[in-house]
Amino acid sequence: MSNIPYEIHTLANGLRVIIHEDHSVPKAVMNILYRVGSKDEEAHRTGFAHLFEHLMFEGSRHIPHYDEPLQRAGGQNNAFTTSDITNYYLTLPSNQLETAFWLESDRMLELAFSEEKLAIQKSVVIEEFKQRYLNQPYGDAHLRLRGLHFQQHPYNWATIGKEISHIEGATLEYVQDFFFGYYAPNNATMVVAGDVDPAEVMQLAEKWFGPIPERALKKHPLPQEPAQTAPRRDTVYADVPFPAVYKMYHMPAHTDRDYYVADLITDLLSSGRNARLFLNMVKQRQVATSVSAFSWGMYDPGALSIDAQIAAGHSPEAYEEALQQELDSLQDLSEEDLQRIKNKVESMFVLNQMTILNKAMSIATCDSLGDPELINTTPQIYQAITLEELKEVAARIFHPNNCSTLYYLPK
């Protein structure tokens, strides 16, 4: 596997420029990291950094319709926010690379504030919080798990919010504060990938993001999560056609080391049809019709879970026994297993990083993690761990103590 290179510039304003050159193909890449995410709401005033996605395509000071003159130049764009991020990117023709630079710099500067948008997107994520969290089966099953397994941390609640009455809430006075002390360039990473030429793109980065002041950042220091030290559990009844169960486990930091064994482990249960998982407790033992682990990626110490639906004419209390013992057996690996999952990791690392878009977003990613050689080196981590690693650090994870358990049940 090749390095990626780049080179790293940042403007006087704070702005970090990464610039990685690939001209495979006629097209530019830029995307726009803000370190803001669902962790740096209050608590009585949650799914904020999710409306302002919404928000952020609603028009800026200069610009009332992003999409149009983006759409005219051969572009596309999306977003998506986590609970340590917001992160908004575009695709064009490399030879309208300043239209990405205008649109974006312009919306960094100021949005078209305006009561008429924010109720329209209040609208829009409201109906997103009913569609895909309240009204589905089993959709609110995370929402509540986060509430029982963080007491502290403000993972406590999902991106989409904690409850609809906060957005319902949303007073433009607010949403102004809200953007003004996280939209910043001092708060942002822009990587541009792609058919560019590095001297081009920094002489339009000092034109169009230049200018843009350094503003006062809102962030504060996050609560610590203690440590769990009994299991904890709640139930659920639904109108859910069979029982489900989920799991909630502690793990560390994104930048521990043994994060990436954690995430190694899930990868292991659950990554594909051979996985351990799907083999031991659907296939073999059928005590479910489906199980899936994995990582929710947080930057703090954060989460994996296991979810599971349990097959009939099994119990919800069978299923945790058998998957117990499944855990167990981790200890029973062989090098040979650990060497297959690790390669298999690799692999799909590599292939991530096929298209420019993907690169420019990994790019990004890495750098708000405090180190965008991440990148590069990210395979060698996962090569690097031990089986004597993994093993001890799924002993820790899977100890009954740091579990938090949903039981969904019909009614």
Second form
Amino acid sequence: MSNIPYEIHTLANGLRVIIHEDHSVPKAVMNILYRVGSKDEEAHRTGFAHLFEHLMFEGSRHIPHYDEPLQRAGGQNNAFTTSDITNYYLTLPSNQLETAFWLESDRMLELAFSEEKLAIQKSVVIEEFKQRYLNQPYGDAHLRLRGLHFQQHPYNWATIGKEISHIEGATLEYVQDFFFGYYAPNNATMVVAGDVDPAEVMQLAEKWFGPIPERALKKHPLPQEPAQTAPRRDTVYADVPFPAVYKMYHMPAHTDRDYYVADLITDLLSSGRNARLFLNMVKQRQVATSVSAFSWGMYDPGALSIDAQIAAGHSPEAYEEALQQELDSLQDLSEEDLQRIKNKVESMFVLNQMTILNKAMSIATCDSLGDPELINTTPQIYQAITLEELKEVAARIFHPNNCSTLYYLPK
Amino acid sequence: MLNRITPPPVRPLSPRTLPAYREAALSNGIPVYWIPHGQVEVAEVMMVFRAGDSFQPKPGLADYTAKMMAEGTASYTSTGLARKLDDHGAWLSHETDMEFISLNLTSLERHLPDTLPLMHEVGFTPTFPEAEFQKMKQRNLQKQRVTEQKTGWLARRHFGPLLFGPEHPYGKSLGLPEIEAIQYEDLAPYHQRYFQAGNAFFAVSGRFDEHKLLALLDQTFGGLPYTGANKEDSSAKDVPFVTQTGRHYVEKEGLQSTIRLGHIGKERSHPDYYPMEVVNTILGGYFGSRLMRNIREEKGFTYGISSNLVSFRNDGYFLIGTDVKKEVTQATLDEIRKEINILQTQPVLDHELDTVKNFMAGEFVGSLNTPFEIADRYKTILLDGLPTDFLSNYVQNLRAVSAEQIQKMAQSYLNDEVLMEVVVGGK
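After the form predicted on its own, can we look at the form predicted together with the partner chain?
The complete assembly is shown below, putting the previous chain first.
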């Protein structure tokens, strides 16, 4: 039912250019995804891909300020870093499209590196670290949980980094090295979408991005996470009012078909008012005040997490026992339950594609996963999932030996 | 050789005609406004009631009532209802605001005959199961205990009553004592009073057959008893502001201080509205704002600092907010004051003013992509009684703001006699 048309070109320097036309509003989107994330960092220099994302806004070789000219053209932009990718996006009136090419090509060409800018962004990122993770109750739970769950793979640390000292220690030399090792046309996908003419887009792409040289990439093989063979546990005591329990399970890589099965299970557990964990654990058994499941969408074999705040008067152990029963009860799922969650996932997918920006981001993500056509075939993948498959994957993922558990307890 | 230094020329924003809404009434008189627009055969039906945070005897009661309405209806249990919605891939939610509560249904057009009746169930036949209410209240009390550890919460808790007065609805927040005070017996009377045909209108958007849609709405909601339009206005008009200015400090351990600085502002129809929008954007309303450039991009004191202009049907407020490294709390306050002072004493130069206006125009037009986004704006216009051409004239009104006006606004609204400051954390 989904049909999002697009065309793909590759420039001589390796940059993939994908164009999607949507003339419903006079607006254009440029989304550039670089295939670099925190998993490409070294264990003693973490938080760097994200710090680097900040530096991308601090001026490039010919353009001292990235934001000002874009805002002047009526545009807006932002970016995010995950464990696997770094994604930059902007929207602007479609008659200003060339401004996007001018800005983005210059920062792919070369950044305006300086000690002063690096020092300032280090302190901005350190404040971000505090604001999001350290100065919030339970704020560092997931940082700790990752460390427990991934013992070999660099998913071991979150994008913000393992500790503040790593960010403090970033040097200008390393910044430059990182740029030329990962920010390259041959390591990026650019999606141009909206009220655009494909021929004009290609002409602009050749003009602005064509001259950027292909670069030798610093890609290196990543250590893969060995299968977990026994439950892992850790406990932290902090100044919090109630116990919380954080669990992480190994789950298939995003490129694996079973990923979609696990993702559907996550929705079944946690999406909306009909979510099984909310209905059974929060409303019925009342062992927790909130429970949520999340599949992290990692490109290598990754993680599915289940977070819970334990209700006053109940123990973390009682919650864990109830949770395991609940997860085991997925084996009693009916065809009707399965069809219902499929309908829901399909409707979420359709609704998510109502804006040009979301479509552009999704196309870029699909391309980075190895197949841009996933933008159209994803709903069919979910629809094809069978009850047997779902039960088999659930049993495999929710085996206690596949799980790391963090107790976060009041001091 | 490619010239990478000179930016491509800035072209004028192409004029954008927004789809106008159409208007009809159900057989019992409930007004329906609809915007046929969009490519996907999805409709969003909003049933908007004049209710909400400034129409309530107790803080939180409006939202608790709305939450509890989906916990059981004449024909469905809470779970039965959620299942039925999932079967159709539909979403039914509510939104509680200062001046309205709306029930929002998002549904594929072909499922509307099945999903609209569910919305009717929730809106008009809730059973308010008491056990579910007590459980919800207990859960929220516990969650609130966690929230109360956050500096952001403490800042909000202190800021509202100091700025608007302890009795004013705009200044209320929902802390532990307020949650405790909401009683089961309060729900049904609140529902009875505000969820009335005479107190509602529909705002519908998306791609659908409009004749079928109107017929369906009439079939589902046209039979509700209509006892004339409800004339009740929000209690916000009856309670005078009791404003304190100056500095208020709340000590709290932690790594950062939360800063809030603000004053009482104006509604959208006030002549100062557009100039204040521009003042807000220049000072802290976008990434390139003066506060961001100074306090984040030059000093590295914070991850972010921003200002906001919030307008209600009557009045509103202006707020500067940030979380900063504790050691630089005072230095940040000094820099904020310095930026305010520059706005008051030096006219904004054309280049910056043009950039800001272009950004605002682009942001405004760029935020009206989907039919749902457009309908949401129309909802505010209808509730606030603004002229129907408010959206079409927005950019033009923005462009008309002069540097002199900006300086005058900064002098009258951002001076220390009217500014109120709350700091939570360190001095």
